[in-house]
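What follows is a single chain, given as C-alpha cells, in the form predicted alone.
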Amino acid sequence: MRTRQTIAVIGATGSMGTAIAKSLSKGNYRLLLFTSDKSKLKDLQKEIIATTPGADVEPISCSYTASWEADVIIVAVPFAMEKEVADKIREVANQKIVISIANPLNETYDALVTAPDTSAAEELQKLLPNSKVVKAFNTTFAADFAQPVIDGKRVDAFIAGNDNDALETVSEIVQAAGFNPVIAGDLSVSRILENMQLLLIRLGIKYNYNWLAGWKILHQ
C-alpha cells in the first residue's frame, strides 16, 4: 500500500483550488492549503471539516513551508501567477511532483497566450527544472468536482508528463477526486490539452453549459 501522501494546494481558495481541496479531503491525503487571504483559508477549512469530519486539512501561511512539507504540490493559480509561485517554491520543489492546472487563456477566452510550440505546463517545467511537472485537472471545470458523473458518464481527466511514476501518482489523485484518469502522453501533450479546454470553454459559452461539462472518450 502506498504511504499516505501530503499534498500542498497553492491557491486553495480560488474556484479550482477550492474544488480540488474539497474533493481530495475525502481521500487518504493530508492537505496543506495556502493562499494569501488567511481568513478565506480558515473558512475553507471549516467548510471542509463540516462536510468531511475526518479530513486532515491544515491552513499554511507560507507557500514555501507548504511545499517543503508536501510530497505533491498542486499549483492552482492562473497562468500569469505561475512564475511568482515557482520563484517562491523552487528550492523546496526539487524532485517533487508539481501539478500544473492552468489554462493560458487570453482575456476574451478565444485564444491562448502561449506560443504554439509550448504550454503553461512546459513553461512551469522550465521554471522548475528539477521538479516533475505533470499536467492535470486543466480539462475539468470547478463545477465538475461536485458532479464528476454527467449524463451517466464519469468525466475523463487527462494527464500529461515526462515521468512515469509521477504520472501514476497523479492518476491516483485524479481518481480520488472522482474522475476517470487518462494518461495522454508526455508533457508536450499539454499543448493539446490546453487547447481542448479552450474549445470546451468556447462551446460552453455558446451553448450555455453552465460550467458543468466535461470530456469523455467513448470506445469499445
Contents of the next structure:
Amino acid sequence: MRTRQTIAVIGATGSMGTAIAKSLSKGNYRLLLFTSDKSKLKDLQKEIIATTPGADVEPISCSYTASWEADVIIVAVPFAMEKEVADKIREVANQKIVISIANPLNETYDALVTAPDTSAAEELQKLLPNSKVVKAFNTTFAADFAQPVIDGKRVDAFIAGNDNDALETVSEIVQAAGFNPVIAGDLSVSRILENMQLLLIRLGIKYNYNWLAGWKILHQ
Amino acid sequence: MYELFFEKLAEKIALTPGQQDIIKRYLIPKKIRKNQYLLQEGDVARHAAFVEKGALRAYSVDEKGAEHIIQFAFEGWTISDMYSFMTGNPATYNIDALEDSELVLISTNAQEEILKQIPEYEAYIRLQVTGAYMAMQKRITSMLSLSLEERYINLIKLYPNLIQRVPQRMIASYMGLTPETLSRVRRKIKNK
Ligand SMILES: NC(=O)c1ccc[n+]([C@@H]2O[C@H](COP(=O)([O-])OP(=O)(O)OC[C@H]3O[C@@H](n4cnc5c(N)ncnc54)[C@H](OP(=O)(O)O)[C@@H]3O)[C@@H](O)[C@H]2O)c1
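Please give the other form, namely the form predicted in complex with its partner chain, since only the form predicted alone has been shown so far.
Shown next: the complete complex, the earlier chain at its head.
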C-alpha cells in the first residue's frame, strides 16, 4: 500500500510497545504513541528519530484522540488493563483494526488466566464488538523485533482474525516489522497461539533462551 | 461525531433511531491532519469519505507532474475515487486534506451490510450517485461551453467558502487555468 497508514500504539513505553514502535517506524507508517507518562514518550520519540531520521512518530496524550486518528490500533498493555483501554477507545475504534498482542499469563508464568473456551483476543473482541480484532505479535518476544532472524531463519509470526481485509493489512504490518507472517485462522485460533507462547515462555525459562526465541515452521 | 452525516441522511430518507444505530455500527470515525493523504494513486479506494469537518481535495497528476484538481469536499460532501471504490481497481486520484478534518468513512463491505439490513439506504445511495453524476455533467458542460467568467461565478456558487479556504493556485488548477489567467478573470468580474 502506498497510502501511509496511521497506527496508534497504546502502551508505547512498555517492552512490546517500544519494540513495535521502533520497528514499524522504519516502514511507511505514521505512529501515534500513547501512555500516561509523557516524559517517557518524548524520550522514546527522540530515540526513534535518532535511529530513523525520517520516522513519522508523535507522542499523543490521549488514547481516544490517538485511536480516532488511527487506521490501526495496537493494544500493548497488560491483559488485565485491556478493559480499561477498551472502554476509553470503543467509540473511535468502530470498524477499525485492533491488534491484540496479549498473552494472558498468570503471575508465575506457568498457565493462562483465561478459560479454555476463550482467549485474550476473543475477550477483547467482546469488549469492542464493532472493531476488527486481529491477533498478532503475541508469538514474538520484544527482543525478537531487534533481531527477527534467529539462527539464520526469519521468525514466523502468526496472525488470526475473522476479517480478510484486516488480516491482509496486519500481514503487511508484520512483514514490515521483519517477521514472516503466517495467517493461522479465525479469531478463535488465538487460543492456540496464546498457548503456544505459554509453552515458549516455559521452555525459555527452563532452558534459558534469554527471551530471544521464536517459532519457525519447517515444511517442504 | 456523526451529527452532520445523519443530518444529511435525514434530508434524503427517513430513518428510525434503531435504523440509525444499525448504520452507526458500520461507520469509521477518522481524523486526518492537513496535508495527509487519505488515498494515493495506485492503491484501491476502500472507502468513501463523508466530511463532518474540514476540507479535502481529489487530484490527478499528469506525465509532466502537474496536478489537476478534480473535486473539493467541504462539510457535508462525500469524496472518494468512485471508479476505484466501485470496481476495486487501483485509484487514479490522490485525495489529501487541505485542513485538519474529521471524516466518516464507509467501506464497500459496510455499505453492502447496511443495504442488506436497511433497504431504504438504497434510495440514499441512488440520490447521492445521481447528484454526483449531475455535478459531473455540469462540470463538463461548463468546461466546454461557458466563458471563464461564467465558470468562475458558478464555481463560487457551488463552493461559497472556496476563496477563504483554498489557495488561488488550487482554484486555478480546478478550472484548468494558470494562476495568472485566473487573476485576470477575477479582475474582469470585479470591474464589471
Ligand atoms: N514482553 C514480551 O516479550 C511480550 C511478547 C508477546 C506479547 N506480549 C504481551 O504484550 C503486552 C504488553 O507486555 P509488555 O511486556 O510490553 O508489558 P510492559 O512492559 O509492562 O508494558 C505495559 C505498557 O502498558 C502501559 N499501560 C499499563 N496500564 C495502562 C492503561 N490502563 N492504559 C494505557 N496504558 C497502560 C504501561 O505504561 P506505564 O509504564 O505508563 O504504566 C506500559 O507502557 C502484554 O499483554 C503481554 O502479554 C509481551
